[in-house]
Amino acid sequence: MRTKKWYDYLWIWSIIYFAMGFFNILFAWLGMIDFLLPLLIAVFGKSKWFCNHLCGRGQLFALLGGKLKLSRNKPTPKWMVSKWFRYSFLLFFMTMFGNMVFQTWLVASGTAGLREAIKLLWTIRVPWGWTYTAGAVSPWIAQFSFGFYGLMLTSLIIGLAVMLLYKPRSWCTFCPMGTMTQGICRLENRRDNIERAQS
């Protein structure tokens, strides 16, 4: 039996992150660690080590769906693991991220006011006013927090839904970060192969 490593308990970090954001929306910025670290590891490490070892969300799904048996454990549908779906979902996800950044820029430039609300599934507005004290930070910092927390919470809900319906880590088959890191790794490995062939 494999000895437990410190990173085997990062599912706790996922719970703490969403709990902290619930009480203070500014903690949403900590989610940028999960956004940037996989990309950095893929670029410099040329691997999906983050997805395989450091992803607390994937561990949480494995725990809930596997050990706690909350998953139906049915095979993940073929369309869900297909290339067209994975890249379409990545495009959609990045469009939503881009819109969030644009809204943050509008607030930063003074063109728009701060919207103290979180949107689930990009459409359902959830008033969350108690999580932020006006004037605590610049409005654009708070705006990014509301948008990013909504994005993270939405992906969690989608992940939980497919965990319940299919295998515990079905979300991992089309996770935008996984798709991006996989693409980066392929490009890096292809470049290494070309350089070796030319040397």
Given for the second form:
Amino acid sequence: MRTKKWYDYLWIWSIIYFAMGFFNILFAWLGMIDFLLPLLIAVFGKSKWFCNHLCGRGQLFALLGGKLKLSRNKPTPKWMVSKWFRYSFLLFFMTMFGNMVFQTWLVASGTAGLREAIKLLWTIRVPWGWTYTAGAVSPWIAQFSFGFYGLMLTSLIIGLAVMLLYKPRSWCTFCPMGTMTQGICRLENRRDNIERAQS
Amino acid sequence: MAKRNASVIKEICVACGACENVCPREAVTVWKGCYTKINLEKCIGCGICANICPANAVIMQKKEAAL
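Could I have the structure of this protein in the form predicted in complex with its partner chain, to go alongside the form predicted alone above?
Below is the entire complex, every chain and molecule, led by the chain shown above.
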């Protein structure tokens, strides 16, 4: 096994991120790193180096499900790995992300008021007001924080559920970021891929 | 010499790198974010990668079949 590097401990960052959201919701913005960095690495680095080495969430699932044996370690269902499910989930996730951005825009334009709550699994509204002092920042900045943290927590819950039921990193099979970055890499490397297949 | 080795079904591999991280011989690499590659000369056929793969894309097979 290869020697441990600094980035093998990024699962700690994942825990810190979710813990910080319990105290100050504005820290949710830091999650944008996990959103933008995989795309930047895929577009400019033509690889999934983020998924392979920097994803704290994947590491956390591997740790909980693998080392701590919290996973049943059963095969992930075939439909969950299928292309149609992966791309459907990506579409659904991005629609929900778009909806969250729209809500932020409504607050920024003064059409809607700030909702100090997060939505879990896109349906359950959970009051989260203690993490924000009214007037600390512009309402739209806070609205995006609540929305984005809800989205991050939702994906963590789904990831933990499939980790318990199937393999530790079953979430990775339909993770929207993973689907997007693999799609980008396949497009970028299609010529090399064809040459490899022919040789 | 190992009697079996890991093999990857490229079409269903999600290139997450879970297999790369657990391989004791560094025989597994993710090829340009597309799919996993196995170095057959390094692979000892332990099956750890096949066990960890969340996409069921790594399978174990008899060495002769892959050569």
